[in-house]
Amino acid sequence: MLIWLLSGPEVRFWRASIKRPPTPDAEDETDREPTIQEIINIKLIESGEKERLKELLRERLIECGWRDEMKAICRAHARKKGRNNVTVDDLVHVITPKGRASVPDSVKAELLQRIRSFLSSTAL
């Protein structure tokens, strides 16, 4: 969806996004501690194991079927809605909350324990 911003003679474009947080202030940035779960973001972006975790999680929602399903949900709902009618917010507002609470317990705790073995071996 864009919102168009008009400030004098010239017209802005600005992408709304899905639940984006606000922009925070540059100042605001300056004066704070990271919290624990941005030093392990940043830990896990730098070891690569970030990237890891992603291609095991793709790996295994394919291998579950939890993909084919996503995308049956996805067809459902362009058939309903008529092809020329959806967008990419839309199946996204459809899919996610039905896409979150379908992952497999399993993979969710394979993931969690790589993650906790990543931490138990990186000194934080």
The other form holds:
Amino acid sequence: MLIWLLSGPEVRFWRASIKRPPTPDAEDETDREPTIQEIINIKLIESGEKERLKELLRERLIECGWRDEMKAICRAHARKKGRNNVTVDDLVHVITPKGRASVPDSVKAELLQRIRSFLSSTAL
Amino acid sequence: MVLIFGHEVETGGVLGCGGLWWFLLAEPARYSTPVESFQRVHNLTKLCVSLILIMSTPADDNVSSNSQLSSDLFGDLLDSIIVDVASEAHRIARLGLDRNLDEEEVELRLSAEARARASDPSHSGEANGKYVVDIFGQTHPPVANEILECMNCGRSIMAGRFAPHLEKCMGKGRKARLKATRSSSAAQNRYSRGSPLSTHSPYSNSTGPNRSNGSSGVAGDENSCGTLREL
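Can you swap the form predicted alone for the form predicted together with its partner chain?
Below: every chain and molecule of the assembly, starting with the one above.
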């Protein structure tokens, strides 16, 4: 069917349309200025700092038992809902409020400290 | 140009913006239509203005937006870790691996409770009268009180009194020895020297040097009380 389509008179139309410059919509998206947040985000990722911060946070949360708590909550929820009826999305929505609230203050302070020092070290 | 919009501006910011502007304008335009060029210039202007404004805000504003940014980034990191935990828990749930963890969980909980009880100052453990509290929080009476049946004489004996009873019943005691030598001396001669007296004794017939079987001693076997206590 593709060959049939490629051989008809429509092909000329398509070829002509390919030569046209792209529509303004596509151009607008690429030219929209990135927000400060996006700039910082890109800088974080590119320098590898984001990965380091994530590893540090993960390590601290495992040490303080936060991860085990969250897994226990997930397990209880899965058992309640039936093992085959849970979705990742569901579990994320279950854990997120409790998880955000139960991060120990020392861990949070340490990470915020490191993020702030990174922000101040990179010139805006 | 140092005072823009009534705020003091770092000159570096202005220079940076100016440099950026020049650089971007000097880049050859990819598209020839004037509308598109104008749009690009417009967007660049907006970028420069926003950068200037960021640098020109007073100090505490900067700090608060900085801390807002930090909190946002922290939230971002935390979200990705939450997703990791959730997906791992989801995998465990779907594969049924959490069935194996159940018993561990119960055991962990029990040992935690026992530890709490043990460290609780109200339970002093050894010093608490005659009931000793062990690490699981169970108390044991000084004498075990389960009732068992002696396989030799068929009487029901309390577990704590079982070993001494067996001693007497099976032959360490004087009366038992007398009874044995009188009644089953023929059987004794057939088996080895250290054999127990009763035919339905479960312990092995060859004691001799082999004391660990716990077999009862006959005359001359002084270690029998030691081995019986090992029971």
